[in-house]
Amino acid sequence: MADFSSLYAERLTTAQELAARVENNWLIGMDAAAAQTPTIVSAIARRAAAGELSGVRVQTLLDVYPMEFLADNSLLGRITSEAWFSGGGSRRAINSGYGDIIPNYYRDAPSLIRSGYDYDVFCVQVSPMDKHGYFSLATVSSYSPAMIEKARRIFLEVNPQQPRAVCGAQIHISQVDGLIEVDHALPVLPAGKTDALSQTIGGYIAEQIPDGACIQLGIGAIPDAVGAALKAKHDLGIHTEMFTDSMVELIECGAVNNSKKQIHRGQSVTTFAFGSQRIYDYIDDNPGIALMPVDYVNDPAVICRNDNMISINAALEVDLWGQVCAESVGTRHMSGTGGQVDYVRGACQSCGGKSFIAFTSTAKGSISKIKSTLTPGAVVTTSKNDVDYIVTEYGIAHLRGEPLSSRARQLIAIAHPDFRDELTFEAKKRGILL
């Protein structure tokens, strides 16, 4: 039998070490939120703010850790983010001019990782080895396989905090070029505030939802309204781009068993988790998450298998041409496309299945998120053609299918009140209304 603890005494070092292993003009791979490594891009920052590095570029997902080189813009051309779905500190760096973003849908990133990029190394947080010799990538699946395949080598940062993901992507000791041990709380993602107004679209939502139906939810208030107005469900299922603390909750009070899925009966499907402590120790050895590739989970072909596929999303504005945007405020950026179009498509493709966008009527109690035209730069996450339901706290409007002028007419109705003349005024003045 192979020593395995032999391999990773070999590989266990500092990360000053790892650091100083790093190159000008390298390209480090890291994936989502959670499963990032601090530790050692700091250390690679600091050789980079003492002049020691250039041209190094850094691809993030849904950053959460405080990293120096996303709030350094004196490092701009040293050291450089490039994120797939930005988090606080790229989308700081994004709209200050000196970080990146990389246009896609998520579904497709593991394909233009192995088409278009060489990496030098993939960094990732990891929980302990086992006595095999592997490593859990505790909460991801993500694209992570595509960057092990494409990275020249691999370093860890191994936390006893992570949990052990027991159907999820694994790395074996035998391909770890590096390794640190830390010991760290995880991140966690603050509880959205559900108030009144949330709670009343989760309920218009959860009224559409039949028992058996298998759900994706986003993050942030209205889901989570969504999650606790489904608590009287039965038989749900889970299939999700990321698996949240409301997830935990319909599982632990019954309403989700899985038993009812098309696929993967008896599993909750993710590709990566982000939440609470009590997402961790959920996942922590259950069998019954099952953590697979966003090019698998987000596929719209696979995503359609489940019948009564129910998708729930999040947007900063609509036009009354029924056009989504969540990403930017004009043309202030705000995040990425994400998985929100992989999964209107793949609800709308399921026998059964419907796609929910919702939000709240106004932005600061004053500015109307149903426009005649979106705001100028405002980029379209959405199409049109996509579309399915939107649902504010006035109602829903089932734009898929209906012709311009009864989608203008549904989005007026379910616009805030001070704002439907002049919405109205728009769109006879435009010839929308017939």
Ligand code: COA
Contents of the next structure:
Amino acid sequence: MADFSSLYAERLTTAQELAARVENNWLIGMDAAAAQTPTIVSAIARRAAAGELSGVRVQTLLDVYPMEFLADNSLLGRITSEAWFSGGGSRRAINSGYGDIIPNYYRDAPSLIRSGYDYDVFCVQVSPMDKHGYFSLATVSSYSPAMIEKARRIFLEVNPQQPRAVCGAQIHISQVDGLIEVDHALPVLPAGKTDALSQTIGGYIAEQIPDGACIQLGIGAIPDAVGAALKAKHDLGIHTEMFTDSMVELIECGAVNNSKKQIHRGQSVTTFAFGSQRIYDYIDDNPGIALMPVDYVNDPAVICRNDNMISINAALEVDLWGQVCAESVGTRHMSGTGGQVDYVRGACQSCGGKSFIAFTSTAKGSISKIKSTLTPGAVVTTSKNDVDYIVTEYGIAHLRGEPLSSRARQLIAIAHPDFRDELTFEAKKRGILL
Ligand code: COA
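Condition change, the form predicted on its own to the form predicted together with the ligand:
To see the whole picture, the full complex is given below, headed by that same chain.
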């Protein structure tokens, strides 16, 4: 068997040395969450802060490590963030005018990367090399294979605390230009605040999910509460964009066994995982979970191949047409489209499938999330033509295929009682309550 340890030793270096290789106007690619390389990028940002670099752009998705270039507006133009989906630091950077966002359906990111971008370097955090010279991309597959194809160089942070995903993306030492060793715990997603309202919503949705269904749960407290409400189900399957703690719980309590899936039977399928240490432990050396590229996992034509596909996602506001905003509060940017539309469409095309957009009826106790019209500046995530079910603590509205008057009536019925008269008045004024 070939010995790859000498190749490894040749490429092993320091973050400072890798940062010293970076030149003005480089495009740097990183993938999601725990796969990012904060040590290398911080060293690059220090060079930018010292005036040694300009025009460097860094693409990310769902940033969870604290990274200077996302926190320091004086670095604009020297090292600038471009997010495929924002979170944490990039959300702040976008709202403060020193970070950028690339609008996209997540499933399209790999093709947009292949056709639109050339990376000077792709940086990724991986688990230690195996005896065949491969590093597991651990918690993330996502668009990494596309960035690897389009990158002139590859830099790694090798972290023994990264799990080894046996059914996930891999990179070989022969593809790598430089690597550093780090040893730190992976970032953890704070558990969602599950309260009585989200439990009520979770209960309504659980009633709609038959045993044997295949589920996708999105980001946020409500999808987490739905996960908790599914523990009494049987033979559920998982085909999802983000693998979360609530899914590990459903597997461990026996509600999920993936036995009824039409594709990838016996395996949970996801494109990346983010949550607590419990998830990272679950992934390690586990053939029961497949981490696959997002252009496959989030393709509605793939999603719908599982019967009874149920997607559950959150939103910030919905108008009486059923237009869903899940990524901005007015003009204030919050996140991105991610896979919401991919799963709404995939679930609706599945035999027996349903898609739920769920949220508490009010924000901050006094703002109705069901609105006569969207707040100026609000971004439409899921269109009126795709939307299926909307759920609040007051019940479920089924909008798909329904006329506008029925949509308005159903949505007003599940709005907070304090806002129903006003919504009815506005709807009548517009002549949409026939
Ligand atoms: N008006 C004003 N403020 C609002 C609001 C509204 N209509 N709706 C929510 N907010 C506020 C909340 O009060 C909260 O404020 P806080 O941070 O001060 O507490 C904040 O906005 C976040 O809202 P919350 O409902 O807690 O968000 P969440 O963490 O549950 O996430 C989404 C909800 C919609 C942002 C999230 O699901 C998302 O990014 N979705 C898009 C991507 C997606 O669906 N992908 C699916 C596949 S994974």
